[in-house]
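Okay, so here's just one chain, in structure tokens, the form predicted on its own.
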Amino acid sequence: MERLDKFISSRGALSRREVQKLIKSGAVTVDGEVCRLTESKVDDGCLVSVNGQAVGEKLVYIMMNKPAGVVSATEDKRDKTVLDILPQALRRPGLFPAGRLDKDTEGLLIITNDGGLAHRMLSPKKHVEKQYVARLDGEITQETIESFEKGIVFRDGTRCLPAKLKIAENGDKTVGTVTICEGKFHQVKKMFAVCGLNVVHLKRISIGNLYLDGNLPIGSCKVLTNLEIGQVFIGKLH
């Protein structure tokens, strides 16, 4: 059994405080009856509704430090997927990777059962930043940086939104931090290719203001809190 306010907040994007206000206002029903007690006990066998809409299964947010060699998919006939390497204790029906990282790209990947969050995170209209560290086979120039700022145009005419490119803090011009707010197929690699540079290693380090946990080994996972997942929508490129 679980407190009613915790039960609802763990299955959506509302904070405990917001849920408590809804409960006290009479907006919440349990098995068809209005319940104004935040501490009431419920479980998955109860029909809990907020403003007439049933509360679904518990929403889960998992941070993975994705290794190279696995694909960002729920299933694949040839390659191992990110769901295949999830710890057994975290596996459950309905999980999927929110967005994709190329097979050979490492770093921050969110695995969830929250389709609404994935949609908001991936929509170009939301301008959620994704930050990558790229190691290149040549040096970044001022011209490269300016090209990213203007918006790279691919050979097929596809135009990317303006992006940020910074040389590594240690001055190594073969390493750059790229910030984009969209997710076209192989986008970062293609952007550098237009500038005559090839990416030899790529790692995503942040989505919005949610950063990859520096203590999380490659291939490992950890469960995120609602507060942590909310960091995804803090910080915009434009």
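We call the rigid core whatever largest set of C-alpha positions still superposes within 1.5 Å between the two forms. Residue numbers count along the first chain shown, from 1. Every value quoted in this text rests on a predicted model; they were computed, and no experiment measured them. What changes on going to the form predicted in complex with uracil:
A two-part rigid-body description fits the chain between the two forms; in it the smaller part is rotated by 22 degrees against the larger.
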The other form holds:
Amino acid sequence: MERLDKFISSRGALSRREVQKLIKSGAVTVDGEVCRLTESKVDDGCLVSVNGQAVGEKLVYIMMNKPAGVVSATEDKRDKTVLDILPQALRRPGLFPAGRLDKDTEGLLIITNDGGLAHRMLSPKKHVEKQYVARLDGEITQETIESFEKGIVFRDGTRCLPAKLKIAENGDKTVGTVTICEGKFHQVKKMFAVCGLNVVHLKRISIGNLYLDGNLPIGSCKVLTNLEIGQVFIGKLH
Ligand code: URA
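Here we have the form predicted on its own; I need the corresponding form predicted in complex with uracil.
Following is the full complex, with the preceding chain placed first.
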């Protein structure tokens, strides 16, 4: 059981104080009856409504360090999905991966039931930065860095927005850090391919200012606070 004000604020965009005002004004019903007591106890079995609108599932944000070999989907006929590898305690209806990583890509993935967040995070207009570490089969040249800066054009004419490329290691084991602010299909691999390089390993390390927890083993998850998930919308390339 949870306090009514906490129950409502944790399932939507209203603050605890705003919810308390609404409860006192008579805008909240529990199982069809007006309830003006902010500290009343409710649980997911109760039908709670605000101004006639049912309050939905509690919004959850899960950080996964996605392993290679699982697909970023809710279901798949052939492969294991990121939802299949969620620990039992975190499973609930309505969860989905907010954005996609390729099957062979590792790293930061957000799993949530908040469609609004996913929409804002993935909207091309929001330009949320995503940072990847890519291991490559050849050297990163100044020309490649400049091409990324100018905006890579794919072979089919699709133009990418300017991206940042930094050399982490060059030579036998070339590693680059790439920052892009859009999410075209296989974008990072295709950008390098235009410059004649193959990505042999790819890992996402950040979305906005939210960084993959370095202590999170590959394949593991942790629940994020509202404050932590808010970091997604901080930090801009453009
Ligand atoms: N770019 C890619 O090529 N693959 C990913 O998984 C993410 C970005």
